[in-house]
Each structure stands twice: as structure tokens, then as C-alpha cells.
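Single chain ahead, written as C-alpha cells, the form predicted on its own.
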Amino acid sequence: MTEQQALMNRIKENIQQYCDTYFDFTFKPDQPTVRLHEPTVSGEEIFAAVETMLSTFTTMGKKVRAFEQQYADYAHTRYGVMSNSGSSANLLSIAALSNPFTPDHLKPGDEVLVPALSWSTTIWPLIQHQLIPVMVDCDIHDFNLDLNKLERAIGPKTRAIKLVHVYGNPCNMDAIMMLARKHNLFVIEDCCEAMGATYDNRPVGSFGHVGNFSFFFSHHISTMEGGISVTHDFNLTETMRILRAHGWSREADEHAKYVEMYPDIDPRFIFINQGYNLRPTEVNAAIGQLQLPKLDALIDNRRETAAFFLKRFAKYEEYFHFQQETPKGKHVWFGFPMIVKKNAPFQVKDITAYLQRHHIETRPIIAGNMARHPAFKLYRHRIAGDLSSADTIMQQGMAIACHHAVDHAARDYVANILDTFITECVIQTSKLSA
């Protein structure tokens, strides 16, 4: 063993010792806290990151390419293009579909149907490419696009559907793909909350022209920051690789073709398109390579926690509405969303404040109805019909933690605190009505 190898082993041992000592995210009854998210990484991922840094080869390279294929295999697609965030993955996919390199590409003024219940960077890439987002309501039961309202929203300028698998609950892909084929529409899947979810035993992200995922800290696995776009389309993949890094041909599989076409230009710097700099690092990929094999077990924990909450809170169905898993879908529970019904003796602000006082973190469901945010006063868009369900979710919805680290003690604590809150509200209501 060389001195360098021995030193590296000591670094690895020290990192593992540190994590064994200080990485304890289990519930502490004497200091009860249930956070919305906890880290998914352990000592081996941290060492892989340090080892990559020490190699000094940190710019996007072989590890990124390896992880792209690893993830594409998991997603049952032919190709993957990693980027520096899920938002960048959304941007790359729209940029590629709007690019002249893509046959019959999206053009300024074309309309794209999107769920009103979504996230900002689901929609901003459309506006950034002069497309018109058409906001469509969700179904109050599964929180995904309302299929009846979706079809009614299709107009003469409609060119694409950009869907969201809300909180990891798969959309009805049979119906959506049938609608897309009928009207010759592109389908973009925003799967940032739905890593590992399946519809009819097929991974989400593999149905449409492209699917986008996020590896941010709060998601099912994490590479610190990072995202990926998956597709079956080689040409779309090449375009995303070119757009991802400046518009040059360097990372394209067909780079040699461009070298031959433009022999008078330095082959390292042939710019063949517009571009960004949305590259991930080798460090991100090194972490991802170790995180991905853990994903299915992490999802099992989320599904077990969701099943516990659904069973435990069923007695409160007169006060709450709970998200329903799509038939043929495997829900991966980005969080556990709850809607306070209008007849409940409390409002959502009351329960969230109570939970927060007892160190149980809460949040809105995605961003609520994006059409109601002030930024949309600045940009052209269209609202298709009413958005009553998205409004209800925004005004009366909340979510609590449902991640891998919500253990049995944490589940019981959350349930008991909710029981106490409901009991106090019911008693208070009875006193007021007496």
C-alpha cells in the first residue's frame, strides 16, 4: 500500500467515524422535532465527494456520463442528461424542444398546458422561450391535472402538455398520452417530486418526450444540487447536451461530425447553437452513483409512513381530505399533504401554527395555485376555465414530513399531537355552541 493510499484510507475512516458519531437523525422524545426533510447521504457519499475533490478532476466528465447512464437505466429510458438542478432540467428540456435542431419545434406564441398547482420553474422556462402557459386546474382527489378540464383547455395554438406528478403521485398516463396522440402534442413530465414513482409498473418520466428530475436536498435522493432529463430521443439528448454547455459540440456524441463539417475551427470550441452553463460537477455525480441504489428502500419508508398516517387519520375524514393514490400508480410521497375541509372547527393556519409550536414542520403544497402569485401579473398566460381545486389546495392545504427518517416514534408523536389539537378544537367548539 502506498503512502497516498494509506492516507486516503485514514480520511475515509475519519469521515465514517465522524458520521457514526454525529449523524443521528432519529426522533428524540426528549427534544421532539420532526423536520420536513433530513439528509439521505452517509459517510460513503461524503468520502466519494472528498475523494473526487482530491483527484482535482471535478469538472463535468466521466463520472457524470456514468451516472447519466445509470439513472437512464433506472428510469427505463435510453438517455439521460444531468444538469445542476431540477429547475435546470426543466429549462433544458423546454429549450431543446423550442430549438431549431428539433423537428417541428415549439415556437414563440405556441401554448403549453400546465397545471396551476405546480412550481415556479415548471412554468418559467415556457415564458423564457416566449411560449404561452395555459393554466389548468387539478383534480381535488389525486391533485394531478383534471383530465376533463385538460381536454377542454386544448385550443388551436396548443402544442404541448407539461404535467407534474404532484407530490410523487403519478398522473393517469394512459389518458394523457392518448390525448397527446389525438392532438399531436409534445409531453414533458416534471417528475421533480416523483423520483421512483411508477404508472402501470413503468417509471414516470419514460412516457413523454422528456422527463425531468431533481436531486436537491429535500428530494428522494440528493447530490447536493443536481437534476437530470431522461428521454428515448437521441437527437433531443444531443441538443440538451449542446445547450447545457455554451452551445458547443464538445460533449455531443456526434462531436466528430461537427469537427469534419468545420475543419477551420478549433475542434475544442465549435459553437453550433445557443447555450447556457448548466453543468453539474463530478462531485455531484459521485454522490449520485451511491445514492441511486438506496432509492427504492427510501421510497419504501415513505410509503410505510404515508400508509400509517392515512390509517391513523381516517377517523378525521370529516375535517380533512387526503390525496388519493392514482389507480395503477405507485405514489412515492414527497410529503404527506392534507386539505382542511371548510366545515372543520379550525383553519389551516391554526393547525400549522400548533404543529410548529410542537416542532413539527409544515409547508404549503408545492407553491399552491401559481396563477395567484404576483409574478404572473407581469407575463402573458392564459387561464383555462376555473381553478377552484388549485385554489382550495392553496388556501386550505398543508403538508407534513413523510421522508425516510420519519421513524415509528416520529409518526406516533405527529399523530398524538394532531389528536390533541383536534380534541382541543372540538371541546372549544362545543363550549362556544353551548
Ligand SMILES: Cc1ncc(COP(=O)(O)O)c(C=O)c1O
Second form
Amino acid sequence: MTEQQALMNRIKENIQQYCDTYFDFTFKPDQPTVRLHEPTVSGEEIFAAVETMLSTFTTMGKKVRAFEQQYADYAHTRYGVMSNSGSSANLLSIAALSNPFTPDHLKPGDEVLVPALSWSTTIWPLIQHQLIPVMVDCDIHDFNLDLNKLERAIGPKTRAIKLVHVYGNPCNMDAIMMLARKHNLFVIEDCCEAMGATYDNRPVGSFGHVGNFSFFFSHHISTMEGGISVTHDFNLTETMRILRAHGWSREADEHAKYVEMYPDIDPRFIFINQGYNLRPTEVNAAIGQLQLPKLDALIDNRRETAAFFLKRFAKYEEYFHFQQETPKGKHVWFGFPMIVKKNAPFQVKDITAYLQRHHIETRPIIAGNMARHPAFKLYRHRIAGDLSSADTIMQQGMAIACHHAVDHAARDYVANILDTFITECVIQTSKLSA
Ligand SMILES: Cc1ncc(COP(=O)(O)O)c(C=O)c1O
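Alright, leaving the form predicted on its own aside, put up the form predicted together with this ligand.
Shown next: the complete complex, the earlier chain at its head.
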């Protein structure tokens, strides 16, 4: 063994020792805290990141390419284009579908149907490409696009559906793809909350023209920051690779073709399109390569926790309703969302304050109805019909943790605290009405 290898082994051992000693995210009954997210990475991912840094080959290269194929295989698609976030994946997909390199591409003024219950960067790329977001309500049961309202929202300018699998619950892809075929629409799946989810045993992201995923810290697996767009379409893949890095042809599979076409330009710098810099690093990919094989097991725990909460809270159906898993869908529970019913003797702010006092973190369900956010005053959009369910989710909804590290003790703690809260509220209400 060389001195260099011996040193590397010591680094590895030290990282492992550090993680064994200080990486304990299990629930502590004497200091109860249930955070919305806990890290998915362990010593081996951190060592892979350090090893990549020490190699000095840190900018996008072979590891990114290998991870793209690994992820595309997992997602049952032919291609993957990694970027530096889920937002960038959303941006790249819309940029590519709006680009002259795409036949019959989206044009300024075209309408794209999006769920009102979505994330900001589900929608901003549409605005950034002069497309018109058409905000459609969600279904109050599964929280995904309301299919009747979706169909009614289609107009002469509609060119695409950009859907979200909300909180990891797959949309009814049979119905959506049928509608898309009937009206000749592009389908872009924002799967940023739905990594590993399936519909009819097929991974989300593999149905539409492009599927976008996020590897941000709080997601099912993480590369720190990171995202990926998956597709079956070679042309779209090439366009996304070109737009991802400056508009040059260097990372395109067909780079040689461009070199031949433009012999007078330095092959390293042939700009064949406009572009951004949305590249991930080799460090992100090295982490991703180790995280992906762990994804299914991490999801199993989320599903167990959700099943536990649904069973345990069934007695409170008078006060709450819960997100229903789509038939034929495998829900991957980005969190556990709950809606406080109108007739409950408490409001959502009462329960979130109570849980917070007991160190149980909560958050809104995504960010509620995006059309209610101030940014929408600035930009052209259309609201299709009423957004009453998205409003209900915004006003009466909240989510608690449902991640891989919510163990039996944490689940029991959350359920017991909720029991105490409800008992106190019910006693208080009966005292008031006595
Ligand atoms: C539906 C949805 N789309 C896009 C994103 C953006 O992903 P990122 O944070 O990786 O940019 C998120 C983030 O959680 C999301 O929930």
C-alpha cells in the first residue's frame, strides 16, 4: 500500500468514526424532538465527497454521466440530465421544450396548465419563457390536479400540462396521458416530491415528455443540492445538455457532428444554442451514486410511518382529513399532510403552536395555493375556475414529518402529543358549552 493510499484509508476511518459518534438522528425520549427532515447521508457518502474533492476532478464529468444513467435506469427512462437542483431540472425541461431545437416547441403566449397547489419553481420557468401559467385547482382527496377542472381548463392556446405529484402521491397518469394525447399536449412531470413513487408499477417521471426530480437535503435521497430530468427522448436530452452548460456542444452525444460542421471554430467552444450554467458537480454525483441504492429502503420507512399515522388518527376523522393514496399509485410520503376540518374545535394555528411547543416541527402543505402569493400580482397568468380546494389546503392544512428517521418511538410520541392536544381541546370546548 502506498503512503497516499494509507492516508486515504485513515481519512475514511476518521470520517466513519466521526459519523458513528455524532451522527445519531434517532428519537431521544429524554429530549423529544421530531424534525421535518433528517440527513440521509452517512459516513460513506461523506467520504466519497471528500475523496472526489481530493481527486481535484470536481466539476461535471464522468461521475455525473454515470449517475445520470444509474438514475435513468431506476426511473425506467432512457436518459437523465443532472443539474444543480430540482428547480434547475424544471427550468431545463421548460427551456428545452421552448427551444427552436425542439420540433413544434412551446412559444411565447402558449398556455401551460399547472396545479395551483405546486411549488414556486414549478411555475417560474413558464413565466421566464413567456408562457402563460394556467392555475388549476387540486382534488381535496388526493391533493393532485382535479381532473374535471383540468379538462375544463383546456383552451385553444393550451400546449402543455406541468403536473406535480403532490407530497409523493402519484397523479392518475392514465387519465392525464389520455387527456394529453387527445389534445396533443406536452406533459412535464414535476416529481420533486415523488422520488421512487410509481403509478401502475411504473416510476413517475417516465410517463410524460420529461420528469424532474430534486436531491435537496429534505428529499427522499440527497446529493446536498441537485436535480435530474429524465426522458425517453434523445433530442430533448441533447438540448438539455446543451442548455445546461452555456449553450456549447461539448457534452452533447453528437458533439462530433458539430465539430465537423464548424471546422473553423475551436471544438471546445462551439456555441450552438443559448444556455445557462446549471451544472452539478462530481461531488453531488458521487453522493448520489451511493444514495440511490438506499432509496427503496428509505421509502419503506416513510410508508410504514404514514400507515401508522393513518391508522392511529382514524379516530379523529371528525376533525381531520388525510391525503388519499391514488388507486394504482405507490405514495412515497414526502411528509404527512393533514387538513383540519371546518367544524373542528381548533384551528390549524392552534395545533401547529401546540406541536411546536412539544418540539414537533410542522410546515404548510407545499406553500398552499401559489396564486395567492404576492409574486403573481407581477406576472401574467390565468386562473381556471375556482381554486377552492387549494385554498382549503392553504388555510387549513399542515404537514408533519414522515421521513426515513421517524422511528417507532418518534411515531408514538407524535401520536400521543396529538391525543393530548385533542383531549385538551375537546374538554375546553365542552366546558365552554356547559
Ligand atoms: C414540487 C416541487 N418542485 C420543485 C422543487 C424545487 O426543488 P429544489 O429545492 O431542489 O430546487 C420542490 C422543492 O421541494 C418541490 O416541492
